[in-house]
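Only one chain comes next, encoded as structure tokens, the form predicted alone.
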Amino acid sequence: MIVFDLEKCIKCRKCEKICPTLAIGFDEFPCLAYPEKCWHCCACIKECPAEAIRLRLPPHIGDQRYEMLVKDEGKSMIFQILFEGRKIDEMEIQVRK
């Protein structure tokens, strides 16, 4: 389930127009307005500059204080997984563009 922290939102939008299934909302604020839409493809994480989302995982899949954050860093995607706010592990993966 994808989670918006709101006092680092900047609202500049471009979780919800990065959005490939409309799934985010907007009123004051973003939110995850269809959440049986979400593909947890996590475009809106490494779109986001604030890095205001975060994926938590899914209860079926495992314990809920887990989350990862997307970082584009140009030839490379960073993933780190989060314990309770906290990051606890790190991966770096080269892409082409």
Second form
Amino acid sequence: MIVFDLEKCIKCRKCEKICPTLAIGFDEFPCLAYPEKCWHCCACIKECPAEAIRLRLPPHIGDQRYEMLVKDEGKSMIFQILFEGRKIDEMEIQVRK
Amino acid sequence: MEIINTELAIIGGGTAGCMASYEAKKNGIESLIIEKASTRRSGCLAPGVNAIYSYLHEGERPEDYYEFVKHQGMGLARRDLALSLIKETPYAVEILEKYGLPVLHERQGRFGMRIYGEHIKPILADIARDSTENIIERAYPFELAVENGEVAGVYVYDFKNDETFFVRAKSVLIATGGASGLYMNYTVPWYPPSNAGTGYSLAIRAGAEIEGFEFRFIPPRIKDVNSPIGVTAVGFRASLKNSEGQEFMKEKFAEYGGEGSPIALRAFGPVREYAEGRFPVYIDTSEITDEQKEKLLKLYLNAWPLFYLFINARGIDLKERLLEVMPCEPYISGSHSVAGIWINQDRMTSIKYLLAAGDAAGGVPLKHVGGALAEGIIAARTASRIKRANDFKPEEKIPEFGDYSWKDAEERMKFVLEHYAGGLSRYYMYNEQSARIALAEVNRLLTLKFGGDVVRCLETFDRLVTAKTMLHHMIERRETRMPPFQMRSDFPEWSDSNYLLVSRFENGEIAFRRDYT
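Switch from the form predicted alone to the form predicted together with the partner chain and give that structure.
Every component of the complex follows; first up is the chain already shown.
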């Protein structure tokens, strides 16, 4: 599942536009309008300019206190694992030459 | 109604569609892309990908690739299509590399080229933007216009502005991907929920021939998280084990190639271990080195980042604790099975000037991303050779909606297919009687007019049309030919017949022919 941090959200609606399955709606703030259509692909998380969206496992799979955040650094992406909001691990990958 | 004229109308801005626009421009024709979401992150490549399969490495011949896919399809693969696509993949990868895709120039399996493909879709979108000014996003193609056996264009519903327009083209390319969301899913789907079988539905309703729809694709995946397994199994040679520690693929499927068995049997092996109680089933990664572990995680971040969260939240160290493996729900997809729209070597369907490429097109098992890129290229070249006048006058058309909740219809369809048409809970088995129950219910749902979010209504209808054709194919094939993709309890003996079923709807009736391979 994706979760929105409404305090960080700048209401740019980029997540709504980018979602490949059209699962994200917008009513004053973005929301996951169709949770069953979320592919967990992270497109919205990668594209959010405010780092306001995080990924959680669906509840039947595992611990909800862990979250993932992605930072787009241009030619690389940084994936961070958070536990109760604190960073516990990160990995960087090159995405463009 | 507004009419937009173009030379090549591309339905779907995914892997095949973006590449087709590039090759169309290169060959001097104008193209237009119709995309339901945003081309930057739409389709199968939204999360990324870590290898381009169907890549011909130096020293290998196209004929070797054909032998490989024939093995993967348990004897069922179209030679003409395999030989023509494999020649184009290195060219496609060269273009992607030129646009900035990090290509590792390392083999992954026999016909795989390892890449860091997290950004492959934004790169493909850049390629499309450089190739055409006409990318229409948030629009849903809902009907093809066919006159005298020739396609004239496509009716499109613009759901931003709630209006219909018509794209008139010299040729139309179906590059929509396959069908996800037909069956109930026990966890996150492997194949994108955006892929509603729209291309199949358009082609079926227009009377185009459909091939191999009885062969669903059932992927063996990392259990719960549905991550790709190929990178671990093929790339790092990890083997499958049951709860008793037995390497069941090596021992029970030696005659089919053990761990290198055809893709269907790599799903069937674990299915049988589950059915007979020897679960959990594992993929053994305990032998990998620290360096390999780091690389494996990076490859997963490039293709399915949810995996990284999964191993952290579940406390899994790949060297200490084995990953579980389980197949998920069935899909219809031309990238991993032979199911799809019938095409000839030029990627033209049985309807003149209607082309198909990628997951929408059938005939080659395990075509993957490389095959989709290659087929987009081949289809665009065919389009560039078409010289025709098209002065088709479209009618005023709008999609029909009603008040039956699309969501209720979708749930009923998934439930019925799950229980009667070989879903996971039936270990993928079906028989004539059960498939007929599913077909009757799908036909009943197709008489309803759906209401609610218009995109979801259109998607539900397209899924039902796809399911109907799939069920007809499943009934028509009176044998078990490729377990668990196609596996019947009323004909349990494994057959090695050498034909693909090709169907076509005419005046509401389905007719079949057999294509011998």
